[in-house]
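Only one chain is included here, represented as structure tokens and corresponding to the form predicted on its own.
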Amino acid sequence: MTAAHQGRDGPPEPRRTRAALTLTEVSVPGRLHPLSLEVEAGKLVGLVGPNGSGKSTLLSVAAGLLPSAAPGRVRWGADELPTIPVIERGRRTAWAPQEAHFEFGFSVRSVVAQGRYAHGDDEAGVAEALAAMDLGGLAARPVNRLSGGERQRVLLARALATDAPLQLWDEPLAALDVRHGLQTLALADRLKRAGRTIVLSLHDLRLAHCLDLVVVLHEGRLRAVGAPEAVLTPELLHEVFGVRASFRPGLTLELS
């Protein structure tokens, strides 16, 4: 049914959508040229592109942290972002930045528990988020005494604790060792199988086979969107990244 359908006993029913995130002509002057993108619910989507191509900017716009120039529009599900109350945004979407700057020595657990602020600080799922990111043994440690990879896992655990259906992660794997990187990808896969939508940026194209959809950005422009095997061709990789690509047997790592 569409928004034009009139029910027998009430007003028109709202339009139903399977899109978790819809960006329409969003742009940021000097950083991101106008582009449109729709992300289906329950998908794992990767943003790829050279440094400065607009990946972080696009994620920030999608998260509502950076405004788009007119006439750009952001929609979460069926709702336009400006119509969603701020506290409700914290329940519907989680943001994990690529850099963790902690000026104060809050404990790891207290930072992860910040993910429950929009839920009334009920701390539901905090212990599970700590365990999922292998932080149980560090729960009492001050966050400003952690390594870069450990701090990144704290940010991911905080996002996980929100239980938000839309997860936006900016370069979540960059600071992680190989095991925690694989665990994070496995976690993202479990989340999508549970109906969550994960949009993340990454640089290691060898991991693209884990994705449902690849979004390629180049010089602030949307260059390609599609399944990894259809998009990441040798021709496109040469054009966008300036590298020659070949497929050959090599080292493959999996969780034991």
Given for the second form:
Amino acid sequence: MTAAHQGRDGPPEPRRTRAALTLTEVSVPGRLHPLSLEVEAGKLVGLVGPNGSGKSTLLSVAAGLLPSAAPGRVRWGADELPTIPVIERGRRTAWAPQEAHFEFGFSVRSVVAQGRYAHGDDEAGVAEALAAMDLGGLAARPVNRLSGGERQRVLLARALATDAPLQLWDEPLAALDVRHGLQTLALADRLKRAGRTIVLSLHDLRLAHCLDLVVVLHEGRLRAVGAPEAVLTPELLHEVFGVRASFRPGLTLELS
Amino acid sequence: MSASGRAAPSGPPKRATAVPPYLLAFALLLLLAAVSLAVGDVRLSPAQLWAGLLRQDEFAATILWHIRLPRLIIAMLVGAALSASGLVMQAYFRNSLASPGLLGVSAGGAAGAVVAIGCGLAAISLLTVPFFAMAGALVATGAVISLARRGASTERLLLAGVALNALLGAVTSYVLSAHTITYERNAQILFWLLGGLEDRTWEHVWMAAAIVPAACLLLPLGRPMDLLSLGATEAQSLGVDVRRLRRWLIGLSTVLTALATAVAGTVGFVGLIVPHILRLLVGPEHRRLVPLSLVAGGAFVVGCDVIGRTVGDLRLGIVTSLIGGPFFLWLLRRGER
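Next up, the form predicted in complex with its partner chain in place of the form predicted on its own?
Below, the chain from earlier opens the complete complex, with every other chain and molecule after it.
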């Protein structure tokens, strides 16, 4: 991992420019118009857009869980998705859904350990993933007795446990409290510095400054792609979200 | 299980049970099997039992090898098949209420068998009725899958099952009403509807023997079933070939239910109650639940059969519901506290 050796104070040297995720003309009838997108390895990318704009659909397509209509193609690294065996996909890409319904009372720990399925259930990194999501104290709790935010942390911990280089998180912060939300963002940042690629969807645009790249979706179309400060202009926010944006000193929350 | 083993210090203390549940279930099954062989119109002492099994005691040997052993083996196979099938259904549909009976698979099996009997096809060969039962179960499964494919929400699933059960019940009723004159055929039909183990022979044992390979094929699927039972898309993202797994599960579950129905008629409740009890006792992990459900399901049906026989010739299907129902309610109440 070249990125890992650079140190966090190093200048923004050109990292590996290899794309971690390449979407070519992917589309889902009625939900996503054809769009193309390339995500560089080692980046933290955010999908933003109003409800129903196609963020989850795009993530599902990128994760290979929802087929794109022809002639759409998905590439992970240099490999076309159809050429990657299902079990290997479990090692290469992690997908954390927006929410989950757990019918059966598996323990938090065993659900997180499912992230190791594609690695032969070797348990590596499970404890670390639990700790990273602040689930140590809940490890033995049945997952069907968790709050919404706790469930979301379990889903993220399971994604972390896969140790996959490409992490796709659908609304990872939606159900989290302020502290866990910030911790999750900080974790995404650490993963990025270690060379992982994180694509997440988010609603809180005030957090967009943490992102390397913002992808704006609107009504199933790709509206804009670029650095947060370049893309999230008051004009675009007005057009896409129908809100007026302004900067004023206000309450700022940071991890203490 | 390494997961629960390593989590032991922080995990609930009940996980650290000294006796492995497999051993307990096996011991229970053996005990019940011995009782099942010993009790009946003629009670056999342990010594007679042993001598009979070794064919040293002619009288006991006749009873055991002609009547009780085939019955016992079928009870074990049927119990194993139904409870494993229920477990699979529950993981497949991510719904602990799913069972072969609720979804109409056993009703389909019964309808197939009843049609075969009603049309007078049963006399052709001993295998005709099981074949038709199997076909009926397959048709019912196909219908359930196509009706409740997407997401399989509780309501859709149960409604599909209700509709199918009604439809197949109508088929059965029609055949019954069309043959009220032929007493013998009606008696055969009633056998299917009530479910029972009376007068089972070695032919029936051989017929049901396919349950063993089907159960063996199910054993390695326990781990991916864990992932599937928490969500199909999630399982797929974690590296499970969900389409392939689902095909195997539904195929095996149908074959198991159909075989059980073919030799014992419709026996309700086993597929629902046994997996539930086991989940309450050992947790939701299918790597343990699959083998345990086979053993414990066998033990449950053998036990029900013993009770039915000692109480006074209650048919198996009646006993499983009569015993299973209240026991299940009690467990549910206990679980709430």
